[in-house]
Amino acid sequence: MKTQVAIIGAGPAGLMLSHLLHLEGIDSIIVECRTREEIEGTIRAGVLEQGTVDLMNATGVGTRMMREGHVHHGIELQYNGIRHRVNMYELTEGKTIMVYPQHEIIKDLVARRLKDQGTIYFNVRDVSLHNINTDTPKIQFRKEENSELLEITCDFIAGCDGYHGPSRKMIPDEIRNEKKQIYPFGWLGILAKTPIANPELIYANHDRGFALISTRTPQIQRHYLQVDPNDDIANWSDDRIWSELKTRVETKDGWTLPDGPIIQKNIVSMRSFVCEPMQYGRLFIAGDAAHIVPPTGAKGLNLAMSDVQVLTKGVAAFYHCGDKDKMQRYSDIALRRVWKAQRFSWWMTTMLHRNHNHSPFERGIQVSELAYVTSSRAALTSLSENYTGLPIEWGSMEALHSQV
């Protein structure tokens, strides 16, 4: 097989990143470890910028996004038992976020590669990249276990394919910088059966630890509580994760928080992490491939999308212009927001997570820092503006290099 781009994943990096390139006229291929129903049914977070939405909406797949995902002007912030509305929409001049599960973007992006005929090979076996240093890169593959060896070879391969996938791994270990941060936080996430909340996000910092009240449907809601990453789900029952979730969110003027049946429930660990550069020879990487945010902003599935927003001009820019530039300062262009993301991300999350490490001191200082972000403006403007996303900047990293 042959084709332009050979593209390892079929998460929301990989799908986009198809998409996009058909819309250029680019024919890509996308190999995927999982099968469909493991893609779009894997339940994820769903916070969308508004570049993002912006993005579904320009190229055609936002249809199902604007009737079923919930737009929201602002979040809550709190701390004392006491809610603060940070209105991002009026902070912003207009940008919105959108709640949207991740796997509900997987099945739009799915649904509309097979209906332009993309080709996309899920459920695959044993995929290996080779001559990544040359200007004939291949990918070898296999469709299910056993069975015979198949090969792509292609101009360039995009490594979509996660954390734990092999293409980060293909940039040599004398050139790959990876830095990451390990969080002394888990979250203990949920699905429930009960009525929506609250109209808009509530992240909400209590002694006890934090918590975050969100929402996937008129029907089913999600919510999270910091717990210890190591901890055991077994230890949690129904009835203590509805004690914990109450404590933590309940406020003086006597809101209380309600409950139903949790139909799922797990814990994951907190990390950032950031590999340099994010290309090598003919391989470019994205997505958690690439960098990895704690969820507190909101920002992993939004990365994603505008990596891929810049690699597709630079692979358009090389085949209608013979344009090898903006190929190759994809790394440079797309770390300068990842790295903005990482500190806004790593911010939200130091100052909302309780650090049962931390001093009397430390801990006023946490207080402290709330109480300033919720009365001043110009902070609450500098967090909106965060939070809806930065724009992608298209500028020399020269500056910033020099500093990390």
Given for the second form:
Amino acid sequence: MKTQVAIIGAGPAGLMLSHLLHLEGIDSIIVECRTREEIEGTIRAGVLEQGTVDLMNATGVGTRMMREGHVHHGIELQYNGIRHRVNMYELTEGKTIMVYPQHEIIKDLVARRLKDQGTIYFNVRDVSLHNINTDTPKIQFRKEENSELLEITCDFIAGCDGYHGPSRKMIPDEIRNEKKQIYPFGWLGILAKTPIANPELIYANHDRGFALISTRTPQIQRHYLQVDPNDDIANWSDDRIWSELKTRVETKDGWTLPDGPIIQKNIVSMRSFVCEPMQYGRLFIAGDAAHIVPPTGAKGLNLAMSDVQVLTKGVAAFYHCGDKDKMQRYSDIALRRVWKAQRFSWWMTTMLHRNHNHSPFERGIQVSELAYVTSSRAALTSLSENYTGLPIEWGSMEALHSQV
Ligand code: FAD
Ligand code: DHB
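Next block: the form predicted in complex with flavin-adenine dinucleotide, after the form predicted alone:
Next comes the full complex, this chain leading.
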């Protein structure tokens, strides 16, 4: 098989990249190691930045999102049992966020790629990358266990295969610079059948730990609790989860959280991670393959979407103008936004989670930071512009941006 861009991974990064390339008249093939049902059923992110919403709409895949998603004009921050509304719409002069689940985006993108005759191989095995430092890279894979090895030759490989995929490790050790931080926090996430708890998301700091109240549909809600990252979900009965959530988000003025049957629960650990550079030879890595943020800033999926926009511009310049240089700037341009999102995610995480190793002094500083942020228009504006999404700094690609 032959294509222009071989894409490993059908997550938000791989699928959106394939869609954007198609709109530029560039051919791609996606190989994905999970089944279509699995990728369309995995519950993950929920918050889309304004730029992600605009991208979905501008490229014709936003219809269902606009119908079924929920536009939020702000969030609420809570500490010491008191809520503080952050009016992001007003502070950013009209920006909002959209609550629309990641797996629905996956469904929309898969449906559109298949409608546009795109090729996606689901449930593949043994994906490997070859010749990435030559003009003729290729990937190999099997359609199923023990079946013959198939080969896709291509001009470029896009590694969109998440944190555990094989792509990043193909960048030689002496070139790959990985920067990381592990947090002593985990998130226990639930999906529950209850009415909507609050019109906007609540990020709550409490002595017992952080809690987040989010939503999915009018009937199904998504909430998170800070737990020990090594804790076992078996230790968390539904009663214990509700009791802990209620304690952490109750307010002094008597607000209570509606409860109901929990239909899914799991624990994820939290890390910050950046791989520099995001390119080696003819391999480009994007999304979680290149960087991980702790989920408190709701940035992971959104960064995957901005990476692939930058990559598409570079690849399009190569095919449309024969310009190889623009593509070489992919890593620099993408990393600028990645680092800003890393800073914001780290800041939200440290401000909102309860670090039980902290001294009373450090806890005092944390509460004082919350008091400052919730009372300063400057701080609230900074939070709002980061949360609704910073622009891509095209820099030296600016000219290209207007051309392609
Ligand atoms: P992935 O979604 O991980 O996709 C990679 C794909 O590659 C997968 O389908 C995988 O099966 C496939 N793959 C892996 N290895 C191979 C292989 N060897 N061969 C073929 N295919 C392979 N982000 C936000 O923006 N907002 C939020 O509100 C938010 N909340 C979150 C809440 C939680 C609890 C979690 C866990 C994450 C959250 N995120 C959020 C982060 C977001 O889900 C990820 O950043 C996003 O999925 C990254 O997309 P991706 O396409 O880069 O990677
Ligand atoms: C959701 C996830 C997040 O990481 C976040 O910061 C806000 C909301 C969610 O899944 O709804």
